[in-house]
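Only one chain comes next, encoded as structure tokens, the form predicted alone.
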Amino acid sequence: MSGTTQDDYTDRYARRVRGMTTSEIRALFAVASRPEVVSLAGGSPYIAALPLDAVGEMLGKLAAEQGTTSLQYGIGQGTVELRERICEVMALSGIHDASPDDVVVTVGGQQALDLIARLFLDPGDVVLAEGPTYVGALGVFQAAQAQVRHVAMDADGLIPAALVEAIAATGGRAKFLYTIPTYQNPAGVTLSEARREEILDICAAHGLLVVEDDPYGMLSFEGDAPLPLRARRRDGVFYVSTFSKTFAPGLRVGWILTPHAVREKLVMASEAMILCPSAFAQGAVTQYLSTMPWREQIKVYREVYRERRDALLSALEDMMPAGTSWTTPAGGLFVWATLPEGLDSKAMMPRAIAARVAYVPGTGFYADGVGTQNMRLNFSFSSPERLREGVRRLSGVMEQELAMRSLFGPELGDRRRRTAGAADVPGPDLA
């Protein structure tokens, strides 16, 4: 079939694939990685904060001294040694009753979500999720042919009354609630202490499972984070986390703490998908947790990210046009901004890239296409100086957009902006 095009395969795709679309974040990577572009887009940790020489020496010793096992196949659930270390990590967050037997090691948090979706979602099933929510989770649920119904949030996180309404609107058909209660991605808000118990009570009363995604809980800037949902309730809660934000995303090591009755099914699903997680990556994380001052390293990350958050918030306060608002995260990696009335973050993107600044339009974090007035801004990767320069460029683009709408009116202004943007930005980078 030489010389075939995409159209030649369209009718052959499985139904679950036909609706898949490109992630708005992944589509930005080619542009945002250019050195001249200030990226406020992705969610990359600042890996340079690690003691890279020591990490490199550790990895070399792992290969030299344990190569016969670390470079070999492993078991589907993950090594006992790593699962024991993971329980120690979770204890720092307040989860003291975890057993290594109930931990399933995954290829990052993304595979953890995919495994849960494979276990519980049939085509047409309903998932409840915060609005906005993590774009990677939306991709998983979309691939499972599930429907995502968003539940509203405010500054204190998921709104309990909105959850009750969403459950009622689905006729009790929702399979689970997917939530990032602590330093939420993308909104940066945290579910309040009082609401955590209320949300759990609501889910228990309606027989709704809870999938708690907690990649950012250790990255707190203002005291300790609230206890995870899993630290409060054991039954019906799947706790997902990863070492991507607290150690190294390139190793792709995450985990699920699962109710014991489900553990075996999760392991079987993982074996069917990947056979076993990387033994070398698991060995690297195990060695890191066993031999290096990882608790001190988390403190380093907290200080670095707090400084960068403050730099971003200060720049937004100084330079954003009137009518712009944003969240103030107490941890994590992201700020969620709301644009002045009439601006469209997705339509504005070509002009922003032409001005050499990148962000993620809010539409990528909703299943239903809303979010045009929002954008996600990352502060973990760029230096404070670069963050301020990025905001300067972004505010300039927004001022131009507002001026254009004032001069030409919304409809003509949008048409002129799209024409100018299309000439400035090469298409493939934003596909």
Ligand code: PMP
Second form
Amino acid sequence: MSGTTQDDYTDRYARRVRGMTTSEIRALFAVASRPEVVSLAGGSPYIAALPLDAVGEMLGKLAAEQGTTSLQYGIGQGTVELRERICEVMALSGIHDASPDDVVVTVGGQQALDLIARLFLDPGDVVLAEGPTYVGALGVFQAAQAQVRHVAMDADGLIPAALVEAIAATGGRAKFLYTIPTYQNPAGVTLSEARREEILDICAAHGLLVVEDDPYGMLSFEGDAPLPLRARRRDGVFYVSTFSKTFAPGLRVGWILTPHAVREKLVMASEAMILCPSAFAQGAVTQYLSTMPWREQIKVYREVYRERRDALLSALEDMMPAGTSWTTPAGGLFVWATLPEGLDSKAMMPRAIAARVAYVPGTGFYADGVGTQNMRLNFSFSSPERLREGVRRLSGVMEQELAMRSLFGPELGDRRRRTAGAADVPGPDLA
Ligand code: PMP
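Return one more block: the form predicted in complex with the named molecule, after the form predicted alone shown previously.
So here's everything in the complex, that chain up top.
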């Protein structure tokens, strides 16, 4: 098959691959990673805040002193040592009744979501999810050929009445609610204390499983986060988290805390996919949690991100054109902005890249093409000065777009919107 083109494969793809579309945005992201571009687009933690020398020494020892196990195959569920440590980490978030037996170690939170989708979703099944939601979860549900129905949020997170409506509208066919209740990606909002019980009650009353995705709960800027849903209810709740944001995403270690009855099936599905999670990465996380001041490191990340959030918010306050609004996250990595009437974040992207600033257009976070008036802005990766410079460039582009619209009318934006492509599939820039 040498010399074949992409077209030669088209008829051979499985049906689930047909939903895997990409868009022109991806090409722009390749440019966005150049150093001269201020990227507000990614979801990358600020890894330079880690004590890299000490981590390096620890990794060296892991190979030299424990190589016969750390470089060997392991068991599908993950090592007992790490699963015990994970229970200690969850206790810090308020989940005190977790057994290491019900923890399945995964290749990041991303594989955890994929495993749950493999276990529960048939083609055509319905998943309820916040609108907007995590782009990587949309990719997983799309690959499972499921349909996502979005449930509206406000500043207090998922709206209970909207959830009831969505359940009714899908005729009770939804398999689960996928939710990121704390410091949500991309919206930066948190489900309020008062609503947490209500949401759980609604799901229980309708027999709806809950997949709680909680990568950001420990990255709070103002006091502790509300208790996770899983700390309030065991039955029917799958809790997914990761070391990507509290330690390092490069190790690709996450986990699921599963209802006991499902654990074996999850392990079998994971073994079919990867045999076992990386013994070396698990050893690294176990060593990190056993020998290094990881709780202090989380405090360091919180301080760095709080300062960066404040820098981004004050820059937005100072420079955004009238009619722009944004969320004020109490933790996590993202601000969600709503542009003035008539601006289209996706159509504006090439102009923004030319002005050397990047963001993720809101459409990437919806399964149904809405979100043209929104954008996600990341504040974890760039310094406060770079964030301010990024907002300065962005506001300049928006002012220009607004001026063009007032000169040439709204058709300009509409014509461009018609050329906009399909939903963005997840990639590192969209994490
Ligand atoms: N869930 C959410 C909400 C995320 O934002 C991310 C990463 N950005 C993940 C899951 C997956 O992260 P990882 O695979 O690195 O653990």
